[in-house]
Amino acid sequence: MSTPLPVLICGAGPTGMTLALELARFGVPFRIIDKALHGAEQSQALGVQARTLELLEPARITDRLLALAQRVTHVQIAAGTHSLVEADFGDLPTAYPYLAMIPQCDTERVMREALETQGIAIERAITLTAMRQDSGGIDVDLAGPGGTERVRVRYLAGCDGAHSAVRHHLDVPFEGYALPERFALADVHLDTSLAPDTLRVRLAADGGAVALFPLRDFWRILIESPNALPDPPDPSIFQAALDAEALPARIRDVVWMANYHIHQRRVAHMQSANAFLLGDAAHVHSPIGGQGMNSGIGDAINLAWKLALVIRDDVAPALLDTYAEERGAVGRALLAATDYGNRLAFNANTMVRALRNAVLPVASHLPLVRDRLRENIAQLRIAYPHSRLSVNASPARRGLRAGMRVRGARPASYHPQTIVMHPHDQSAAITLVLRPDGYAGYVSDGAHAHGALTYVRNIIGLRS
């Protein structure tokens, strides 16, 4: 019998991406599959957050997105001339401090052509038509233009998007709801004297909103009605939504325009024996904040480091099993979040809207509560407290704890680190296992080694 793939990846967007990378990074062979003749062609997803962009580091590919990049430090939110948040990201406790705006194509590209110089190529125009799990692995179908084959694997990602075929013949329920709000999106060409380091979005009085991106080399407006909107779109219905609020920009072109509907869906479990769902196979939700894609990379990334552990060190499987623990709670986090904010935003009861607008402006100025919503827009906040690889070995206190990200942390390993830090505003040593992904598995006050020892090898698995 022939030895399994290690791991086949279906589906090559920048979720499917970012795990191939960060795979080929750990010299784990995979192949890395999509249904679709070519990557995205239009912007479709923009926003690349803080935290992404620290985790595509050790791939070395986040200076080439920046290169494409229009940096947005500022966010505004009003409804009409009535200013609700005003969010300055200029001070985030990142090296990426702003929302860098790329178009999805550009980040396929880049993702892409990385991966080409490695000499991997992505396989198109490939179905999985099948798959069967036993207790050694899984047997999958593929058809493609040189016919069909049968292929036994260890692993299998799904990182196939919505209409996922992975969670399709895995039978696993995506349970939600399709949201009542009518949305349509162009990119444009203006004519404007906006400043295009902001983010704007304006709240209708009607319950519809329009939102102003700024990217490089072009404008996209995002508009919601409470009404039906032409299908395909118009480009009068995105002028008229512009000077309803009046935002000074005439558009000159439209370089793309769709319509489109939302839903807010996850799955139970994003694990099923040897296969795993991740991005939006796993979960799909309100585009409010931008967290979609980031999202998907932040799956690939938690699960990469725990596949390498497990194939090439031989770690006990079950440390795959923290993968659904911990992207799980993030994925449930997620959608509360984003359902949250859909209500606030697009609100028609007139009460609701007047309390809104009463208490935004008064909440958003609190240090407190402004801290929290810039940096759970930049998933900087995005931990795993109640992980089992979570272990605090000291008292609670302030600051640093287990599950938590360790600024400035550059792994480049898929082994755990140990490190001692001295901060500067305590006078005892801090001891550390630093995760591959860049968070704290196990923190003790002290210079002791012993304990980290221990934990890296019953905790994580790790013997050698």
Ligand SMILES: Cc1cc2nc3c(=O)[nH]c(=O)nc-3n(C[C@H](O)[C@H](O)[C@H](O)COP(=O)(O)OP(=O)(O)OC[C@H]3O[C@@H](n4cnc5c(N)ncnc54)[C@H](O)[C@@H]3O)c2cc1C
Contents of the next structure:
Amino acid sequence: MSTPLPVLICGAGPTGMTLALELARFGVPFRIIDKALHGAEQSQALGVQARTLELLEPARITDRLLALAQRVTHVQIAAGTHSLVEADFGDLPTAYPYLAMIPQCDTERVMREALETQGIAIERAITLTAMRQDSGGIDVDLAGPGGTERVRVRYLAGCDGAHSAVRHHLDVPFEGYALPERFALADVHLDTSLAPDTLRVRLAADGGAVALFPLRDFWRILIESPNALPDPPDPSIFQAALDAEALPARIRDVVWMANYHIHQRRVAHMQSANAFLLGDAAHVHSPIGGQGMNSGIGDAINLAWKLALVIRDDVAPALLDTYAEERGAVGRALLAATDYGNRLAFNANTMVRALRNAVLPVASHLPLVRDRLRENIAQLRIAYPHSRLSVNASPARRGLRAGMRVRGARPASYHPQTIVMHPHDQSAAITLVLRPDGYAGYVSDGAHAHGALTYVRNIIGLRS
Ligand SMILES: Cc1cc2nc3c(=O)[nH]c(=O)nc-3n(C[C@H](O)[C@H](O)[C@H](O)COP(=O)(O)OP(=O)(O)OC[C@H]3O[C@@H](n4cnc5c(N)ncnc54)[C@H](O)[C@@H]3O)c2cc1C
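Would you mind generating the form predicted in complex with the ligand now that we have the form predicted alone?
Every component of the complex follows; first up is the chain already shown.
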């Protein structure tokens, strides 16, 4: 019997391509297939968050993305003329203190080109049509122009979007509900004096909203409405929405328009034996906070180094269980936060709106609330404190704890790295095992190389 393919990536959206970039970097053989003839041709997801830019650094695409980005440093949310939130991203604790606004088609192009320069081609017009899992791996049927091919794979990564075939074949429920709100978006050229460093959101009295996103070559107008919107969208509703909120901008021409509605859904388990669900295949939610695409990229970064250790270094496959544990917790928190954000933003109840309008301006000026809000949006606060991979060898103290992001650090390889740090806010040294995704695995006060080695052997499972 031939050796199984180590990894098959089903779906070449941002999630699948991130996984491909990481596996290529780690020297893991894989194939990446997509049923579509080409990638996204429209802007779709715009906001690339600071944490995502950090996570993509080792794949050497962050600079290329930034070359295409409009940097947004301010977010302004108002109800009519009443300012609710003024967030300044300028002093975020990251090398990327802004929201990088990039059309998804450009983000995908940068990823695709980075794969191509390494000789990796996405296999297009290939559809996963069936799969059967046994104790040793998975038989996958791939249908393409030349017929159907059966491939034996060790691991399958379902990065195949909200209507995931992998999820359907695994019979994993996608639990949640459809949001009642209706959304319409238009990418437009505007005549305006509005500064392009600010993302503006206006919440209307009927529970509707309009948001104006700056990009390098155009603007995105997003309308949310509690009522039905014209289908297909009518350009006049976008100008009317700008005028109703007294946003001084005239639409010159429309590049793209779309109507959509949204589900808040997630899978209870992101792993089923040797098959994994990532990105929109595992969680979909409101666009509030611009988290969708970024969360899929985060899933891929989390899984890639674990797959590499198991496949290349023969670490026990139990390490892979931590993918679903860690990213499942992130997905749960993401759905809770976007659900809360929706209720706060799109609420037609007069009492709730009055309370929101009174409390938000005060709360968002409190340094703790302000910092948490910005850092949550930028995904800088994503952490794995309850993971079995997070070990604190010293009693609780302020500062770095296991599971937290280590600023400015991502090892080049898929092996965890032991580091002795001398942070300026601590009098003594800290020993740290840095995971390949830039999170602290083990943290101990003092120089404690033996503890770090024991952690790498016993918790990660590396023999040498
Ligand atoms: C109109 C619109 C606006 C959006 N706006 C935002 C936004 O402002 N902010 C935000 O964060 N997100 C937004 N999103 C969502 C964002 O586009 C997704 O979160 C993101 O694309 C998810 O990436 P992914 O790689 O997980 O899945 P996808 O991008 O959906 O990629 C899945 C891939 O799998 C392929 N595939 C599916 N089934 C199979 C199969 N059986 N075999 C082989 N291949 C298969 C598909 O062809 C596709 O290429 C928007 C989406 C849309 C449609």
